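There is one chain below, alone, in C-alpha cells, taken in the form predicted on its own.
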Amino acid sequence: MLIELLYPEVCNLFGDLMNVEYLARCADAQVVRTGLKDKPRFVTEKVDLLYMGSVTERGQELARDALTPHLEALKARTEAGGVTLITGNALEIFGQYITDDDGNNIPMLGLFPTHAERHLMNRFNGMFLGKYEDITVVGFKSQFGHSYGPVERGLFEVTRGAGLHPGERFEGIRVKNLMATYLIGPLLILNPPFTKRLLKLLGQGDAELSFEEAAMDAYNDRVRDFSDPKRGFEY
C-alpha cells in the first residue's frame, strides 16, 4: 500500500501526522512525503491513500498554490474513487474561498461547494461525538473558522458537538472516497473501528491494528465519557 503525505513541512499541526504513522504500522505501507515544491506522486502513479493534515493560515495558501497545477488530476482521482483523507482546517483548502477578519475572500481550490469564515480572535475548541455509518466516532476540534454552504454528503452525523459549523447536523464532507473533517489529532488512533473501515476501503481488510486492545479500551472509555450528558463539550 502506498500512502502519499502532502506538504508535511506546513501541514503538521496537532499531531495529525500520527494518522499516517499509525496506518503504516497497521498495514504493509510505504509512506511518501511530498513537499511543497515536489510534483505529487498521485499525478503519475497509483496512490492508495492521499493524506493532508492541519495547517497554519499562511500554510493554507501555500498548500493551495502547490496543489493548483494538479487540480484536474485531483478531480480525476476523486471521480475514479481514489481514497483521500483530509483532517483539521486543511478541509478549508478544498472549498471555494476563505473569508478573513477583514472581509477579504481568499480563493481556494473549489473542489467543495462550501466556503469558510475565519475569525482569528475567536478560536473554537470543542469535543465531538458522532456517527460514521454504524460506527461511533469521537474527536476534538480547535479552529478559527467554520464552513458554510450546501453539502450533499457529510462525513459524520453529529450526536454532540459542532458540525461544519455550530448547528449543522453533519461534520465534514465526503465526495465519493474523498473524506474531509475538521477533527484534529490522531483521529485514527482514537477511533479504531473507523480505522478498520478505512483499511477495508483501502483493500487492507485483513490488517491487524497496532495496539488494538489498548486502543479499543481507550476508545470505549472515551465514548462513555463523551456520551455522558453532564460532560461539557466546548472549552
Given for the second form:
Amino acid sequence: MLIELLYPEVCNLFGDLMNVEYLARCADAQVVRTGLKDKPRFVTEKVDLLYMGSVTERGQELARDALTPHLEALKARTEAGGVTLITGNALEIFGQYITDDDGNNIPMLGLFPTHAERHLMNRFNGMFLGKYEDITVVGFKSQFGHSYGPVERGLFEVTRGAGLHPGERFEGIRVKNLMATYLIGPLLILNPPFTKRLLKLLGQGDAELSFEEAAMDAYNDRVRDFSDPKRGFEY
Amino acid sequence: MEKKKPGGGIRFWLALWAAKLSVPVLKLTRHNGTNFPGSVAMKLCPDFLKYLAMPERIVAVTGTNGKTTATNFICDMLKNDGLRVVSNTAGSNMYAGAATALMEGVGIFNRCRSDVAVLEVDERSTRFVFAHVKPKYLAVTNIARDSIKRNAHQEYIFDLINRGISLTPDTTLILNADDPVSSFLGEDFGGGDAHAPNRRVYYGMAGQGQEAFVPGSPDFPVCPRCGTKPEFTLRHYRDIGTFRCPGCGLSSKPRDYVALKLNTAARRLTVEDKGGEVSDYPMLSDTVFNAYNTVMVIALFREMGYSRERIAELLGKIKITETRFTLERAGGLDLYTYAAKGQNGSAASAVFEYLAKEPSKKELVMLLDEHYGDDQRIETVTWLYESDFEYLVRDNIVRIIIAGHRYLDYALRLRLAGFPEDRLLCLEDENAIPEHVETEGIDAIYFLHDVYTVDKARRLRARVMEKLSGGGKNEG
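For comparison with the form predicted on its own, produce the structure of the form predicted in complex with the partner chain.
Below: every chain and molecule of the assembly, starting with the one above.
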C-alpha cells in the first residue's frame, strides 16, 4: 500500500501526522512525503491513500497554491473513488473560500460547496462524539473557523459536540471516498474501529492494528467518558 | 525615576483605592497572589494602566518556554542589587496580573514607590499590556509548540507578539538569535504588521559538540519568507540552533551575546559580549534550556549597564524556583520533582531530551496533564503525539510509571514510541504509585509534574521517601 502525505512541512500541527505513521505500521505501507515544491505522486501513479493534516493559516494558502496546478488530477482521482483523508483545518483548503477577520474572501480549491469563516480571536475548542456508519467516533477540535454551506453527505453524524459548525448535524464532508473532518490529532489512533473500516476500504481486509488491545482500551474508556452527560464538551 | 501620567478622574482613584483595599483583605483571607486587585481596578476603570504611575525602568519577559524561570531570575537579581522591585511572579501573567503588580508599586496617591517593574507577560496578552505599559526592555525566550487551546501554533503567537511590539517602538528587544521563530520578531512575514523600528539585541550559544535529537514535530518547519524547508547546521535542542534557508538565503541572526562554553559539571558558563570581552558566569542548572535563560539575563543586564563582574555576583546568589525543580535524597537515591508541562509538546520534549542525555539510571513517575477537578479545563490528548516520547527509549530510563485519569492514553503512546512493555507500569490510581516504585538498579527517581501538579508530585515523593526510609536504607 502506498500512502502519500501532502505537504508535511506545513500540514503538521497537533500530532495529525501520527495518523499516517500509525496506518503505515498497521498495513506495512510505504509512505511518500510530498513537499510544497514537489510534484504530487498521485498525479502520475496510483496512490492508495492521500493524506493532509492540520495547518497554519498562512500554510493553508501555501498548500492551496501547491495543489492548484493538480486540481484536475485530484478531481479525477476523487471521481474514480480514490481514498483521501483530510484532517483539521486542511478541510477548509478544499472549500470555496475562507472569510478572514477583515471580511476578505480568500479563494480556496472549490472541491466542496462550503466556505469557512475564520475568527482569529475566537478559537473553538471542544470534544466530539459521533457516528461513522454504525461505528462510534470520538475526537477533539481546536480551530479558528467553522464551515458553512450545503453539504450532501457529512463524514460523521454528530451525537455530541459541534459539527461542521455548531448546530450542524454533520461533522466533516464526504465526497465519494474523499473524507474530510475538522477533528484533529491522532484520529486513527483514538478510533481503532474507524481505522479498521478505513483499512478495509483501502483493500487491507481485517488487518490487525498496532497495539490494538491498548488502543481499544483507551478508545472504550474515552467513549464512556464522552457519553457521560455530565461531562463538559466545550472548553 | 517615575513616569508621570495624566490624571484619570474619579474612576481611576476609586479603582486604585478599591484595588489597594482588596490586598489586605485577600491576605487576611489567605488569598494573596491572585489577580483580584488588578481585576477590580480594570472593572472600575478599564484604562487603569493608562493613569497608573510606573517606574521608568520596566522589563517584560515573554515567550513559550522559560519565561517564568527567567522572570524569577531577573527579579531576584534586581532585588539582590538593592532595588525596589515590583513583579507578577506570584500572580498571573495576563493583563490583570500586570495591573496587580504595578498597582502594588504605587502609594494611595499614585506615587511610584518602586525602582523597577519586572513583568512576565503571556504571549497573547502582549497586545493588551503594551497598550499602556511601555517596557524599556522586552526579553523573549522562544516561540515553540504550546497548548493548542490557547496558543494554536507558533505562527499565530509570532503575529500576536508582533502586534504587541508595534505598540511600543521604543522598547529594546532582547531576542534569542538561535530560535528561528522568535528571532524574527519585529519583522513582517505576512502577519500584517510592518517592520518594527525597535532596537534589537540578540543572544545565543555556540556549538557545544553535543548532537541534539531531531524533533518529530518541529517548531520551525518552513522558512517564513519563502516556504522552503530550512537546513540546520547546528542544533542545541529542538529547532534551537543555526539555520539557513536554501530557498531564499534567510538565516539565523548574528549574536551580540554568545555563550561560548557550557561547563555543566562545574556549573559555569563562558559568555562573549558584543565588544569581544569574555567572562565566566554561574550556571543555575545543567540544562541547555536554562543556560539560554541565563544568557538572556546576562544580555539584559549588560544592556541595563551592569558590569560583567556584578552580573556574575548577582547570578551566584540566586537559585531556580522550587516550583520548577527540587531535589531530596533518600535510600541512597536522588529524588527530583521536575516541571515538564503537560499540553506543551515542545516543553515536554525538551525535558525528555534532557532526561535521556543525563546519564544517571532513572525511574520516571509522570504526573502530567491530569484532571484538575474541573472538566472544562481538560484539553485534548493531541499533545501526546506532538511530544517526543521516543526520546525516552534509552537504557538509562530504566522504568516509567504512569498514573491517573489518562493512563490508558499514556500507555498507548509509550508503547507506540517503542518503550519496552516490561519497563512500563500504568496505573489508574496515582495514590498507588509509592507501593510500585522500585529502587533496584537506579540512581534517581524523577517525579515529572505539570504546573498544576507540583504539590501532588511533592506529596508522592514524600511518601516514597517514607517508604525508602522505612525500608531500612540509609538516608542520603
